[in-house]
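Okay, so here's just one chain, in structure tokens, the form predicted alone.
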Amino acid sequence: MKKNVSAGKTREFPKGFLWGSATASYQVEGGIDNTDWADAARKKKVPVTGRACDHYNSFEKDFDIAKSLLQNAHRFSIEWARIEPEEGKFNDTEIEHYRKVIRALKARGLEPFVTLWHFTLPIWFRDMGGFENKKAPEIFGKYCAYVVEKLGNEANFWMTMNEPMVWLGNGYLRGGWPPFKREVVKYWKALKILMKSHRFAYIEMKKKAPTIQIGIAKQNMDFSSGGGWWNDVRMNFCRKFWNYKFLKGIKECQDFIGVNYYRHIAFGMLENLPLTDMGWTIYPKGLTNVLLELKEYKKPLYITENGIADESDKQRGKFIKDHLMAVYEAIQKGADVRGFFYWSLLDNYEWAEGFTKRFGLVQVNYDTMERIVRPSALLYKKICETNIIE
């Protein structure tokens, strides 16, 4: 591997590095009506999803696009409410649908990374209190184990959940997502139960398929301080709580760590940084910092999400290249990073923002369902092809 990081020189990633993009079921599939989010949309608390990208019916064509962009991996999620529409009653027709999804990926040379829960809850589980219910670990573990029993021989990489801290913060502190609460006590209760749910699911999944690799997709932020004791306190608290509370709570039950990186938060600093369409600062060096901080866990790292809302596509190409430079730097300094998944393959439903934000390598016309590959995707294609950044 070439290790010269001088300006203008090539940066070659490790052999076998995975290059991909990601999607999530509720955000792209369409036609999912039996979740807490769909119910909230009916009550006009969040935007309606409707057909979304119609990925449920168009996944093979979408994977053809990913293959044409020379990606060799893809992260997607299974919709819990499809698999278990009623408690304890599993829908094997939907299991077979996701078997086709996995096999379609593998047929195109794309390594599947499967997420079992990406924010949306079946209505029956919501009505039981969701992850506030003390029985949630057993219920969630049973669902995860059932899917793995049926599909565990189809894929090597599995994630129980996506961004638990984000889900908790938006649902229990800010109150903008289901369950629309602003209750600190219930936040802490749900946090503890979520950690227990992952641990329980991990154990049950391993019983069904001992050789699969299991982790979570964890959003970590880069926190910095402009100096002064109060800014230092805030930085250190946020780093320890937001970035590591959950990971330490499941440390004995993870084979790898999926890293989602979007945000850099500076306390007591005025920074003139460019912004995404989400209003988030663009700070690639933060990804290097986040990855190096995770070295202590001694686990393989996969960047399971990193992307930009950029409808004009004027910033996305540079964003991808600069963040991959940051990944390369982390690898050179000893971080065991083995793959990168851009968020997202397609424009999609961005939760409370609806369809107003455009993250996709591929533009989606939501009226006609036409897909148009953006110029930035071709820059990423070259990196996927060569395994090199120049």
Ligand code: BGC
The other form holds:
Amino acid sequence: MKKNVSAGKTREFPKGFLWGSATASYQVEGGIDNTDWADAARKKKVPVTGRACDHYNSFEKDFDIAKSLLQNAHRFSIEWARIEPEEGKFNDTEIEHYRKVIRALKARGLEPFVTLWHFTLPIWFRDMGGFENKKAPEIFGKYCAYVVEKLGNEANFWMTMNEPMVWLGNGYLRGGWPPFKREVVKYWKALKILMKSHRFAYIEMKKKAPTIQIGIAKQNMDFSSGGGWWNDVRMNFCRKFWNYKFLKGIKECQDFIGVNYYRHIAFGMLENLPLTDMGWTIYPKGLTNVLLELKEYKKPLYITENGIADESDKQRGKFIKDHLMAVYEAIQKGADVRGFFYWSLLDNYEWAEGFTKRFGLVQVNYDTMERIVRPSALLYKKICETNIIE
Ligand code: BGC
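Could you please show the structure of the form predicted together with beta-D-glucopyranose, as a counterpart to the form predicted alone just displayed?
Then the entire complex follows, led off by the chain already shown.
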């Protein structure tokens, strides 16, 4: 029988590559009631988080699992409303909590990647207009600088914010997330203020901890066109606007780029691709494209999120492997990719979808809080262990 050469090929990742998984505070911690999302849940506009995965209390056990899966990095977020429950009043007990979180990671050999704002706003900040308020950059910058002043010597990698374009789109155009608006003018205003907020925070954080690496987690999509001028226009506009507007706006203020990849959008093409439980098409090649497009920034790239909602766990293993093949290909073509974080370590609160979508390498039973490692997590473990995909 003829040997299938490509099937047997081993692909080795660069030495020191970071292999991890990611979470975000509001989605896993539980017990957060002073954010815009918690308030919206009380008004029955979005699902309730409640105890979530109780990760606030069980982070050590959860990191034991990440360690047992031979991961060497972990991305998590700090809840702004815990640290600054009232404007200018900082809660050092919560700072100490997150210090324990970071130390628990390092004690297990997991490199911490810390996000300072992952979608949820303290209620007081929301009430003053959130990122529509011209003072937002200063307020946000102070919060970021405060955390870094206290914890900057504990971790090397920091992200000021997660997916600003997704947050803006859902909150200001589609009206499905807080602040539930559909107002283009306010969208633009908040977009500009968000870019300024990052730049301001970057400068303030560097003053407190000059050696830390700072970026954002940016969700980029792969856009393609089936041909014809209108489809080409749409593809080019989306690529330019969705993928690059924000990154260009903060160009001088980023030491690395965190890339979140989930979606591929094809204009004017009928594609027969498999779907995730979110109804999103699965298109690994899009990740290669997205990474190669980012080469022009000449910054280290970390895939800070990539994952699949797949309750049955039938697609997840192949999904991970295929996306890592795509990462490997981008590296071969010169993309400086240094790490990969699967979204998510645990099943969690999927925003407007509540707990119905399951992204976890680890299944969570929300009644008992029991964790069960899914088979796909073991496949990923093997890759983390060997630094190779076969
Ligand atoms: C977000 C996560 C979210 C995931 C899956 C990203 O947009 O950063 O919070 O759970 O995608 O939708």
